[in-house]
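Presented below, as structure tokens, is a lone chain in the form predicted alone.
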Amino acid sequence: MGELYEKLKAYDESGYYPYHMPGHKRRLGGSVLERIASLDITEIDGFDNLHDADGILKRLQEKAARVYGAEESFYLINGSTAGVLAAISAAVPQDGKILLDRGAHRSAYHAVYLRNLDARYLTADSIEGFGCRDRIRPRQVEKALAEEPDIRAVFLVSPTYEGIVSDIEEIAKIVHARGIPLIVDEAHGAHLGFHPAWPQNSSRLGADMVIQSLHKTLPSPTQTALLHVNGNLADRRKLRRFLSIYQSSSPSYVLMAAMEEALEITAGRAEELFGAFLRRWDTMLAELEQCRCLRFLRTEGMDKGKLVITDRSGTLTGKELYERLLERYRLQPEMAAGNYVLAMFTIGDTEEGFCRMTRALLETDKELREGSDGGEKPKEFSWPDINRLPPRALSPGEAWERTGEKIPLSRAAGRTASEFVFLYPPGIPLLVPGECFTEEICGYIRRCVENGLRVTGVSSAGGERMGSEARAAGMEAMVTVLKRQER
């Protein structure tokens, strides 16, 4: 077991009465809180304090930034959520320019608007047949800071949702020769550069900050996360004091433990797990190879784990092939995209895993080839050109602190978008606010809703998200947009 799990366990055998937090004294709970409430303590004597570490948990944190080869390493209790709100924070000033992955995660738009930042934007190439977003080149990367010299930090994602990895070696040398840090959020891959068949982690690759969610692809709980410093680049006391904000002033002990049992799991067990997990991926894709109408996106480079599936015979949208596996096979994808479906698949996936969704899928492409007169085209769902990207009327700090009204999506083309519009999962945005509605986009949005994918920022004249019931009743989808006088 863990140092700090003892340290609890011998706290909680150890007769001492908690006269401090939380409110159930380590024994009073239901069922959930039960299993874990000796366990669950405040900052109290002898247990270190997170946010000013100078004992167990600044040992756990040095044992972190071990495993990645950083320089220094910080738990993340409110997830990467909060590293990636610190990171941009500490390294761009405010009212300054970041150069930004257009396919970051929402977060990242948050610290955008609370610094009131200049974005400007790294758009990737759409993967035919796919539609999800390929990888930022380092050419892009150059361009950009060549025609932006008052850039103060790059921000890019990878690997991405689908598992496509950047060239994150090279970015960061054009980044360093302009003397500004480059920001990695790596919250997929949390479990790269443990194995010589996965990419190499961004940390010691060169990345200056790097965010990784542990939760997402090791065997950790739910809102635990690392984030890495590396270098002189990242102003290290300012990243303390935005975490400090952004984080938890009661930090979980029972997260914190938690992470430091997955990362002695996953690095002292990493060639028996990545090598079973290996063996498993390796014999299912194999077998898969079978398919005629079902295709599996496979790039050079890409993380392993990942399988997004498409059918391309144009029988089944992502969202119907989603609910084909949940429903008829008890499989739950992580999410539907327009086209395709991601599985994800981690160390945790047993022989089961991997045999269930194999046989799932070969069957699902034999009722797609017995169904199929060869004559079929794919149904039309790409993405908006992501390399276009819309027009920009206000900051995000500027039209998100004005007044906003509700429209129908059919009348919103030319209009300012008062909300961010986006599928979630990703949480990529399609729309961020201050930028305009396009035939396009409103389009996309009008395909995304009738495929009864999730849309966060559309909805319902009444509120209600316009899931299938309200598309049955012909309720109208609305958006909501900045108020004509106020722009």
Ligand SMILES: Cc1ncc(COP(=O)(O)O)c(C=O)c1O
Second form
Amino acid sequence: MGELYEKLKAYDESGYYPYHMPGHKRRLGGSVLERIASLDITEIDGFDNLHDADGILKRLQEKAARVYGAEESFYLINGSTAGVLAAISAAVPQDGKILLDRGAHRSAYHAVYLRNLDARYLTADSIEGFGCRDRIRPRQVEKALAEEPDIRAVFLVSPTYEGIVSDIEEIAKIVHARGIPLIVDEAHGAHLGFHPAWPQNSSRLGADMVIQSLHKTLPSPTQTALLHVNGNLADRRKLRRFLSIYQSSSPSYVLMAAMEEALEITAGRAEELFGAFLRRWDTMLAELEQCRCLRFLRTEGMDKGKLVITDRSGTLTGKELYERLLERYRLQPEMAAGNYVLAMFTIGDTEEGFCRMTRALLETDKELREGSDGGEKPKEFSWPDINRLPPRALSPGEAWERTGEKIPLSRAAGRTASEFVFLYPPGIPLLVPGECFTEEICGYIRRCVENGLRVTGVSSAGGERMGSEARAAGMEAMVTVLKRQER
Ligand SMILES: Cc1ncc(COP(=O)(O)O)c(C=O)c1O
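Return the form predicted in complex with the ligand of this protein as a structure block, the form predicted alone having already been given.
Full complex below, order starting with the chain above.
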């Protein structure tokens, strides 16, 4: 049991009457709250204050830092979102320049907007046959920094949603040679570094600020995350200030107690949990080698736990494969993209979880084989070439402040986006406010909508999502662009 949990439990039994928040007074509530009310308190005496920790919460954060080999760690109760916002805001001054992974989560773009930053992008190649983004290469970072010496920080996502890991150690050396910090969004990698079969975590590889969602890959509840800080390139005073701006002033003790326990379980039983996971994972992949039509992404140094599946026979799109797994087999994948489906596995998975997915995929592959001519058909539905960034008319900060208007997607080419357009998940923008719609991007958005993928920033004229009903009713996809006279 965690220290915070024990203390909360003891407090609940201690006889103190609560003349303070929360309003449920540790008793009144529905069936959800009933299970946690007794542990749900505010910053009362003896329980420290996350925004200025010097007691039990300080100890918990120190423990987290030891687990990940970081100098200092902060508990995040507003998810990695708060950590990304705070890290970028602390690293780059208002109106400053940042080198940003184009595959960054929207929280990074929101930081760019809030601080009116000038973002320069690092683009990644698309992985052949799958269409998802490859890693960012050290020489790309080196080149970009040489070209723009006034960049104040570098922000990378590693691992990506699909489990692609960049060479953080090498990139950190390059970034440090310029005397600026490297921020790694490791939201999908809180499980890294616990076992030699996985890549090392970015704190141990030299990154200055690292953000991890505990809830994504560890046994921890939604919204729980960590921000780690190392070295002297990150401004820790500013970081604390921005964390207190972006995080709730009422951090949940239930979430914090759960985080402590999640780390205790993971670190304390790492060999057993990751060892068992690895055996099951390797067995599943060995069985799936029989597949002829379905292919599974495996690249050097890739995270184990991300099953990225594509149909090379050209029969099923990502969305169709996703729906088949969901409807026929009652298996809920993490997401569908144009060409592929992503299923996530963690140390929380059971034998049943591995077996059901294996059976469903082997059966699907058999049907695909029987129905196809055996030849590999070219794929046509991958991400647009993100190495060719759309032309930019305005910065996100300028564009988002201006008035937009809705127009049909069919007339959008050449117009400037006034809202983000992205597939969610994963939330990587196709267009950032201020960038121009191109024919290629319009075509890609149209294919996404036709394939039933969820595209944020695209709706019907009435504002409804372009779901199957809107498509069946022949509604036109609309996007928001800047009004002409304001450009
Ligand atoms: C790469 C990446 N960074 C940050 C986030 C935000 O994480 P959270 O949901 O913990 O706020 C996400 C969420 O999906 C993500 O994919």
